[in-house]
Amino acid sequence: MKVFVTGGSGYVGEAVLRHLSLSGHECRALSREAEAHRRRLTALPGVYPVRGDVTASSVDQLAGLMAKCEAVVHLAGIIVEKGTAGFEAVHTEGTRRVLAAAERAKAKRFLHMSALGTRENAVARYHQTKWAAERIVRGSQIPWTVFRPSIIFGERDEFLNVFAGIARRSPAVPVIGPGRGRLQPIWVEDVARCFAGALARPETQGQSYDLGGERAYALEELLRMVAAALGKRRMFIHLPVPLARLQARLFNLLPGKPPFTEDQVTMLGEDNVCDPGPMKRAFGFEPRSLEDYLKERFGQG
């Protein structure tokens, strides 16, 4: 099958492309900087980077790039707005544009990356715009499948690696708020397995799947696990939520990508958990444990 993938140059996108390639699919990977990623992506058999932008390319341009593709995998998204077109432009209007192009190109399947916690009346703008995008997908005539992953961990992730970097350098690790909000991280390769598997499973059409690991962890527990995996004894300093919000505003005034944002502080104020049972039954695998990953990644028992 010929598959068009948005967000293919990201770390989730590369894993999805790898699984699609291993399954024998031919993929066109949309990227704003296709040439910069060409060597890395074309190392995967049957993967061809194409230049485009879900917020800037026209529907006609996107449809042209999708020509003869039978399926569209829409992964493009952001977690930090600074330096980007913003949540609404990327998540909501970008999805509207990609879906319109898919309909024009007569694609037969549409797989959409949403996020766990996305729902009507969500408190974080990230989740609000993801929910708006889901509603657009659900209104399509193309058979669709929606995936809602929790925090995704992997070699290039921007969550565990950030805190691992802090734990390596600093005797104190900050914990936003009380640190009791629960997260259910899932391995990037397991997320990719679901996307690739959905193309071979017609029964996944019209379905939404929450993607999470077998266990949920309180935020502080998770951070302590990272430090232990590194073999580091660290203090854990709780940062009151109002102070964390103030810091996030200050970070946004400085150059570079902020370590955390106000919207992320909001999201950490609620649990981000799910029942992984439907995912396991639909795609036939047990998710990799975080403990196993941390032991392999950071080399401690």
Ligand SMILES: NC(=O)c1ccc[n+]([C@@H]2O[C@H](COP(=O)([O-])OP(=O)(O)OC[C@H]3O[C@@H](n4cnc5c(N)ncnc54)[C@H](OP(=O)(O)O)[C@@H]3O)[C@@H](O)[C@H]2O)c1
Given for the second form:
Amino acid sequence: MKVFVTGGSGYVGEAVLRHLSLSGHECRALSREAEAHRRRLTALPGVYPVRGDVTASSVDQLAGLMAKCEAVVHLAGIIVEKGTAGFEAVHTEGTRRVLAAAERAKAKRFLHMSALGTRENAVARYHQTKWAAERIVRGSQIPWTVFRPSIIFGERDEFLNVFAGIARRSPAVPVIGPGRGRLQPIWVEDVARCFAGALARPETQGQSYDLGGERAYALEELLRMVAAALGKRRMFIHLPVPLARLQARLFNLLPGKPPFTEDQVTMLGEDNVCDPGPMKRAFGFEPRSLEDYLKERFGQG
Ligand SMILES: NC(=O)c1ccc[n+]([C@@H]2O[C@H](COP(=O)([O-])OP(=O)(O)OC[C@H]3O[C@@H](n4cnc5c(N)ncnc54)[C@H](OP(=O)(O)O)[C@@H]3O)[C@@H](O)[C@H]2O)c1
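Moving from the form predicted on its own, what structure would you give for the form predicted together with this ligand?
Up next: the whole complex, starting with the chain shown before.
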């Protein structure tokens, strides 16, 4: 089928596009910088980048780009607001706009990327705006499916790779806060498999799926696993939350993408865990174990 994908130029989007392409779908991938991604994206059979912005393109323009697409996969999102439109504009208003365009273009299916921890009365603004977006999607007439992954690991992730970089160079690895909030990482290929799988499974319509691996880990445990896979003995230094917040504010004043934000400090203080059972039953697979991935990615051979 013809599929319109937002966020296809990103880390998770690339894996989703690859799975859609392998399943024989033709994909139009929206990007603000379609030309910059053209060569990489068109290497995937049936994938074509198109230029647009979920915060700036009009509903008419987006609907025009979606013409003849039967499904819309909406992945566009941000984790850092600096240098871009904010969370409300991208997550909430962007979703409202993409959904209105999908309705105008008469799409028959809408797959939506949310995030684990997204809930009514969430503390972090990232989660609050993703929750508002989910509510918009759930109110749509187009048969929808919502996905809520915990942290997503993979070759291009900005989580394990960042800590692996620090653990390679520095004898001390910072842990934000007490490091006891648990995460349930899921492999990027497993996330992509769910998105591609949902298009072939009508029973996933009207459902929300939490996406997580088999095990949950405290942040410090995760960082210790990365260091161990690299064969490095490291000290783990806890950054008290008020200090981490202050540092995040200072990072925000400096040029470039900050290593972490205040919102992320808030999120790392919460458990981010789920029951992967409904995902496994709906899509029929066992998620890849983090231990196995770390050994392959960072192991010493
Ligand atoms: N990575 C994780 O661990 C994780 C966990 C849970 C949920 N998620 C969600 O998964 C989605 C993808 O995350 P990611 O890690 O792949 O992020 P990423 O690598 O930063 O990719 C973000 C994507 O969103 C697009 N985008 C951002 N602002 C846009 C705008 N105004 N208009 C159009 N497109 C826009 C970007 O396209 P261009 O820059 O090319 O325009 C890019 O393709 C996000 O919704 C994120 O919240 C990620």
